[in-house]
Every structure is written in C-alpha cells, then in structure tokens.
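As structure tokens, one chain now follows by itself in the form predicted on its own.
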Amino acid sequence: MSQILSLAIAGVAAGCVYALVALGFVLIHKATGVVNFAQGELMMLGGFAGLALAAVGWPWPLALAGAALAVALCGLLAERAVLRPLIDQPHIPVVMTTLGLGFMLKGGVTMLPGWGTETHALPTPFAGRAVELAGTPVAADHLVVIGVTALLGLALFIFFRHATLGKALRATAQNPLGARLVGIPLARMHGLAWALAAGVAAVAGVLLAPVTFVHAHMGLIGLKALPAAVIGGFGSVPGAVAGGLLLGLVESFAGFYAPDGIKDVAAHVLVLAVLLWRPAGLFGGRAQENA
C-alpha cells in the first residue's frame, strides 16, 4: 500500500502538468478553434523566466507569478502579431504558423549564450524535502506541484464562473456569431484566450522544473499533453483536467510495473482506448457544451 500510495502521488503530480499544459491547448482551441502547437514551447519559456527571476533574487512564489505573467504577455503578443492575421484562414496554415512559433521560441532560447544550450536547476525551498503521508514518505516536490494546481484549478473557475472576462470568453468559445451580436469583441478575447493558456502553460513550466530540471527541450514534454486534452474531449476544461490526471496515473504506475518501454507508449494506448470508447473523449458531446 506505501509503493502504491507513492506512485499514486507522483502521477497526479505527473498529471497536473498535463492538465495544465492541455488545459492551454483547450482554451485556445475554443476561443479560436486553432490547436497552438507551440504550447509546449510556452511551457518552456515560462521555466526558463522562472530560472531567471529566481537567478536575480526573487522568491520562488514570486518567481512562479512572475514567470506566468511574462509568458502571459508573450502569449499575448504572439496572437496579436502571428495569429491574427490569419484569422479566417484555413486550419492548415494556422496550425503550420504555431509550429513554426514553437521552433522560433525554442531556436531563440537555445540562441542565448550560457543558457539554452545546458541544463540547469531551479532552486526551491522544498528541493530535496519529503513528507510524511500515511506512514510513506512523499516528495515535497509532488505535494507543490499538486497544492499549486488546485489553487490555479479554482482560481480559473472563478474566473470562468463570476468574472465578466471569464463570461465574455466562454460565450465566445460557445457562440462566437451570437458573442460578436451582442458586442463582445472577438480579437479581444482571442488574446486573453492566448496569454491565459501561455500564463498557464508557463505555471507548469516552473512546476515541473524542478522535476525535470530546465533545458530548451522542455517542449517535447509538454507535447504529452496532447493526448490527455485528447482523452478528456479536445473541447472540455473539466476534460483537459481529468485527462492529464488519467495520464499522469496511467504513466506513473506503468512505469513500475510494466516492462521497459511501456511507460512512453502508455499515453497513445489510452488515447486509443478512451477513442475506442468514446470518439468524442471521456468529457465530450453534451459535457463540452458547458465547460
């Protein structure tokens, strides 16, 4: 029972990153209908803004808020300079132009002398810790990342549920014709849909650095969160949520027990499966109306 307590923790640990990260994918996709490949990227840069808030002295909380707004407003820019011309293009150039994004993003870091080409660690107060949980020892590590995300969690369904922006961008991710008639400006919201998936993604990036440490490779990473906004249903924020927990699960627990190898192939045979099920996700059809 402490082998599977522990396991158990580390893949909802695991499992919030995706949900973060895949959470990203899933606003952009219901505010614009684009899927930003570049997400993981985003995710990237907000580890190495948090490295290098913490490198000048900040506090990692601080550092943590600070990296999010930083990506927030890259995110924000990206929109405004790359996206939005490309507003009622087809699909294909637009996905081609967030791939493109991503590589930019990432060339640029690994451009910076001393910094993109190497690996590095970012320091935290709880690095190394463990806690004591029902008799087994659990990373302190785990439980920020875990504590962090249900704060952020709550946090976005405030926003979602009371905020008028959070109202105004949900009727545009439902309606976008009915939004535009009663007035909300559409690019508006296609901005604040992207700095708050950035901000997000860039809040997983810190998270997980120091798991994984920081290094321009951190986007491959992030790209595992596909499949879990996959497996939730691609138009569901309660999905990107449960599907990044599914997968944090599924991985953590293969990875022990199955043979070598099964554990990166893990996340594709659930998305098969959960496909195999339900073709719309676990959290599609009449639940990704409301979410």
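Here the rigid core means the biggest group of C-alpha atoms that line up within 1.5 Å when the two forms are laid on top of each other. Numbering follows the first chain given and starts at 1. In this text the structure is predicted, and so the values were computed from the model without any measurement. First, how it differs from the form predicted together with its partner chain.
- Remark: with the core as the superposition reference, the CA shift of residue 274 between these two forms reaches 2 Å or more.
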The other form holds:
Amino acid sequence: MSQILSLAIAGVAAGCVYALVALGFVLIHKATGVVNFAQGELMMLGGFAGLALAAVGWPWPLALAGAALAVALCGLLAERAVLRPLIDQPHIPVVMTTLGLGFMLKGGVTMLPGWGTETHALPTPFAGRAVELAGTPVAADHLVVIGVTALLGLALFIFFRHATLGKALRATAQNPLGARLVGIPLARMHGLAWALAAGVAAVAGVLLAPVTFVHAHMGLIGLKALPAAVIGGFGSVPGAVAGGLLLGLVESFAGFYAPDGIKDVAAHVLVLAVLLWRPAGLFGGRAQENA
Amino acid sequence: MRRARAGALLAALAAAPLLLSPWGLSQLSFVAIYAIAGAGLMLLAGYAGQLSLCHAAFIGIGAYAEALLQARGWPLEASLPVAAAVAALAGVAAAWPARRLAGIHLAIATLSFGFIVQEIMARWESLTGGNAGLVVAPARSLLAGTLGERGLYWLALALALAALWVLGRLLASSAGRALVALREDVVAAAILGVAPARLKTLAFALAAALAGVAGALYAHKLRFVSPEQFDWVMSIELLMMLVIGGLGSRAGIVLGAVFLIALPQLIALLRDLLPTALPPAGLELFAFGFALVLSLRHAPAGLAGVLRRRL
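Structure of the form predicted together with its partner chain, please, following the form predicted on its own?
Expanding to the full complex; the earlier chain stays at the top.
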C-alpha cells in the first residue's frame, strides 16, 4: 500500500511537469493553430534561466518567477520575429520553423561557454527533506512540484474564466474571425499565447531540475509531453493536464512493475492507442482537423 | 543544351571516384544515400503533404535488415530488395494510424512510431545486439564481388538516379496527381474518386522502401549500425534537407542533400576563425536551425527556387 502511494505521488509529480509542458503545446495550438516543437526547448531555457538567477543569489521562489518572466519574454519575441511572418502558411513550413527554432535554442544554450555542456543541480529549498503522509515518507520536492503546478493551474483557470485578456484569448481560439469582428487584435493574442506557453514551460523546467538536473538535452521531455497533450485531446487545457498526469502515473508504475524499456515508450504506445481508438483524444470532443 | 549539360554532369559524377580523394568520395556517397531517402520523403511530405517524423526508423530498419541478411551470407542482389521490403512493411504499419489522421495528429503518430522502433532496436538484443550495435561487413554481391568504397559509391549513385527517375515518372502518372490532390484538399480529392487511406498507405510504403534502400547502403558505408544513429534528429534532418532544398521539387532533394552534408564541413572551416571555446555540437545545431528558419522565411521554395530565379 505504501509502495503504491509513493509511486502515485512520484507519478503525479512527474505528471505535473508533463502537464505544464503539454499545457503550453495546447495554448499555442488553440490560439494560433501551430504545434510548437520548440516547447521542450523553452522548458530547457527556463531551467537555465532559473539556474542563472539562483547563481546570482536570487532565492528559489524568486528565481522561479524570474525564469518564467524571462522565458515568457523570449516566447513573445520568438512569435513576433519568427512565427508571425508565417501566418496562414501551410502546416509543414510552420512546423519546420518551430523545429528550427528549437534547434537554435538548444544549440545556443550548448554554446554557452562553461555552462552549456555541463549538467547542473538546481535544488529547491526543500531538497532532501521528506514528509510523512499516511505513514509513507514522501519527498518534499515532489510536494513542491505538485503544489506549484496546482497554484499555476488555478491562476490560469481564473485568468481564462474572469480576466478580459483571458476571455479574449479563448474567443480567439474558438473563432478567430468572430474574435476579430468584435475587435480582438489577433496578432497580439498570438503573442500572448506564446508568452504564456513559454512562461509555463519555464516553470516546468525549474520544477524538473531537482529530478533530472538542468542540461541542454532536457528539452527532450517535450517529445513526451506532446503525446500527453494529444492523449488529453489536443483542443482542451484540462485535457492536456489530465493527459500529463495520466502519463506521469503510467510511467511511474510501469517503471516499477513492467520490464525495462516499457516506461520509456509508454507515452508513445499510449498516444498511438488513443489515436487509433479515439483520434480526438480521451477528453476531446472536437472533431479532428483536416490536413 | 540542357541535355548536353545533364550528360556532362552525369559523366562527372560517374568519374568522381577517379578524381576525388577518398574523403571527398565518401562525402559524395553520403549525398547519394541521403538523396535516395530524400526522394521517398519528398514524395510523402513534399507532394502528398504528409509529415513523417519517423523516417530515421525506416532507414534504421533497412540498415538492420541489410546488416543481418549479409551476415547470414545473403548476396546484395537478394538482401537489398528484402531490406527495402521490410522497411516498406514498416511504412504500412506506420501508415495504419495515418489512415484516419491528418495534419499534426499524423505527425505525432509518426513521431511516436519512430521512438517505439528505436526502443525495439535497443532492446531486442538477441537480434540487434542492443545499444552496443552491430559491425557490418563490406557489401558482397554475386555479380560484382565485394564492393569497396568506389563500388559502393557507384551503386549509391545509380540507385539515387533511379529513385529520382522513378519519382518523376510517378508524379507524372495519375497516382502522382492523386497524391498532390491529397495534399491540396482531402475532401475534394475523395469526391473526385481518390481513396485517401489507400493512397496514403501506398505513399508511406514507397517512401519507407526508399528509406530502407538508403539505410542498407548507410550500413555498408559506416560499417556499423546502432540504435542511436536512427534517432528523431535524423528524421528532422531529412525533413530540413528537403525544406532547405525546396519542398515539391526533385532538384531540391539533391541540393538539400548537398547542403546537409556540406554544412558540418563549412562549420568546421568557420570554427577555425572563431574563438576555440565554442563547443562544436552546439554551433552545428544552431546553424542548422538558423538555416532552416531563414530559408523558410526568405526562400520558401528552397535552394531549388533560388536557383530557378537566378537561371
């Protein structure tokens, strides 16, 4: 029983990171119709930004917020400089552009002298501590990840439900033409979606740091979060969160009970099964897009 | 005039082993090998509009099939077609979810397919040798004996030309036009009697077969296969090569392949001029990404489009 509980907590914590990256995929895709293959790299950038701020002496919570802001700004810039000129292009050139952007980010960070090729630790203030939960010791780091994700999720929920900007973004996602007709500036909404997605990814990067450390290849997580987003139905933010949590749990239990290797491909086996069985995702009601 | 120029180019390519250093020949062999895989992917992505993010898996399957068959004494005349066929079967399998999917969902399905294939290569140790990989012998053929570097180059060149020719014939046929119709508008194509699921499966099978051939040659060229060679970065590099060469153009395949092989050399030259602290891997990755973003923005028709404008 205690084994199951600790696997579940570890799974939910990993799932929170997947959920945050998956959320970014969905935010950008809903608002702009683009799948951003650089999402994992934005997360990696967040990890390094947090590292840099911690290195100059910022306390952990401030470094987390600072990294989110800095990477959100990068997302805004990327949208403005690279993606906006390609608005209304077919999906292959746009997807390739985000892949190119990801390569540039990863290559750029790798080139940072003395930093890019190393693996860095970025401990939370609670590193190494454990909390007793129903008789089972639980790593405090895991609870921090879950707590920060829950707070961020709540903040996003309130933003999308009650803030004018959030409502405008939802309107843009639902019907770009209609949104334009009521005076919502589409281009600015695209920038906002990129900034939000990048900021959320950066938080994921800092949260992931105690688990996998910070290194230039950590963006590969994005390639598991993307299937998680699809599992949840690519059109819904709660779906992305649910997909991420599901993936985290499946990986956690598969890593313990299933033979070696199953854990690493769980995301990909799950997403293929979902795509074959329910192409709109487990939680997606929206019909699949055409071409 | 055009015919004379093409003839001269062909003669130069055929004579290349006599003119180039072993290193130069090796680079040219890689260009030919990438052009073979590129021809298949161009059919799929450039003309049929289907984004495949698992082409490295097809190349890997061809490479492993060739390595294993040759190790069991099969001659090239038998092993190469079988390697192509095995890869084509994998293509059909990858197209299975694609029958119902379009656009980005398809891309993600192929991405996941590629990861699963790579994991199988790493885990099926009794067959593939796992992560340690397999050493591959030089290609043995019934007719030509053991192929050296030159023989392998001529084989790759001939197969690349054949692949480009077949692609041209296919595009001129009704099946080729149906594939382009699929890219432009699935619904309209279906109304006109095109069967999208069957056609997509066919395109995937053909593209994978060509990738399998390229993989078989790649295995002999490197004399070694291991799972991490066929990772998703290779799939992306192939797509980048086509985009930079020019999507939807046969010349773009070759130009892109030349670019892909030449860029690391250019960067090696550039690094001599830059501070030595720059790590090589990062610069190369950055340059690839930058070239991709730049070409999509300023030359959407790729190098082929730029050349066409200039000439």
